[in-house]
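This document opens with one chain alone, in structure tokens, the form predicted on its own.
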Amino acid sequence: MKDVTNDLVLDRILNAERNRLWRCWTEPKLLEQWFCPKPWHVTDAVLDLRPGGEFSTVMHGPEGEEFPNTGVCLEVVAGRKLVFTDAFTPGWRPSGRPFMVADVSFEDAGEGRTHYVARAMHWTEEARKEHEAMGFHEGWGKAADQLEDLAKSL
């Protein structure tokens, strides 16, 4: 049985199609549109759709901070799942400090519609606590309203 413990958890239907989300998820320009809640902003996305593969971003703040993430993925299987990691940077590094997986799924719901799960799966509970801190349900709910609105605009 897998442990859940240190998950958080994003599960919604959204009213886009998977396969314009898909397309929000794994474009870098159009994820730089929508990856994090406004006012803040990511610029330099880097997706390279394989295991091992690059899965970068910097985010923005609105008082000018800046904070890089750099990572790979872990598992891609077009249109429906997505896996990542900062655990590891490109050519198999181990980082300095990993925080978590995000394990990203789309599901057909049917009239266009989309079953969107999107799970960060960390290491430890203080790791988890620090995310949620951070304001994780807020945070990634924002995100998940600008990633629909962007791909129903496609």
The other form holds:
Number of protein chains: 2
Amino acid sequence: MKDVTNDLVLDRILNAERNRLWRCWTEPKLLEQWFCPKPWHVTDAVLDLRPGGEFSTVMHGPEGEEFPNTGVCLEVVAGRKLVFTDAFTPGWRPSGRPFMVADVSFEDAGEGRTHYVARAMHWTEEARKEHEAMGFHEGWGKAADQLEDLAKSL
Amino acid sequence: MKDVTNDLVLDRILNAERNRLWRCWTEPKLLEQWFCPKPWHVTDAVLDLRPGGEFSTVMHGPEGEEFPNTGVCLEVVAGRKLVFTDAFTPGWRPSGRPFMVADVSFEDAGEGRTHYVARAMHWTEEARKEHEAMGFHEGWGKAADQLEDLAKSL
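Can you switch from the form predicted on its own and show the form predicted in complex with a further copy of the same chain instead?
Let's see the whole complex now, leading with the same chain.
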């Protein structure tokens, strides 16, 4: 009986191998290359791949905007699944405003392709609408294109 | 640089062995015997001791009040530390209103005693004040007495 009302979902077949996509998600130097739709970009990625381990980035905009994001991993299944949230900082410390949980999964789809599902689950309808208005579908879609390109190039 | 402003803490030396206290916390049939200050009591305890595993109880009051609580474990270090929260239901699904993270730790204190720290960390000042007004210190204190008595009797 799960209520998916406040979920936003990107569900795609990517033309890249699962393990290469996983590397792009989990190696900081690779993550920084695709995680934000250009002309935005990410620096200072930290990924401690265990429950409670830090997952943080700093997003930079073309006008010099700078947004640090700190969160933690909740679940890590190597090559298959990564769940993280901004609801805590390391040490399970509640952070200002819990916005979302992201659940990203990777499944082989044959012929070197991967079924990629990125699900953003929100605590409130307000947060979901805000994320939608920020351009979830376009933003995560463009980022997925960048991810696919980078993974193919490895 | 951790901000403990919204924490409530119970810090006690309990006259019972660490492993017995751990059993009382993690075996549902034992948990039900001490988890609520009497005359309240708990039934239907579910404890799946892994990150993301269910931690739920139903609290019952003397007038027939019934409060189901569903949450998940965040971190489990056998015999040492249990962290859980009401912020998710299983599957890392954000639950209605994230209220708190509880971080419970157990350290040997010599002569069969245990240093017991139960820390409730809240997302907001409002939640912390609400928890305080609900009787955190008295309630968790009485429950700790019940926990100590049960652990000694094992």
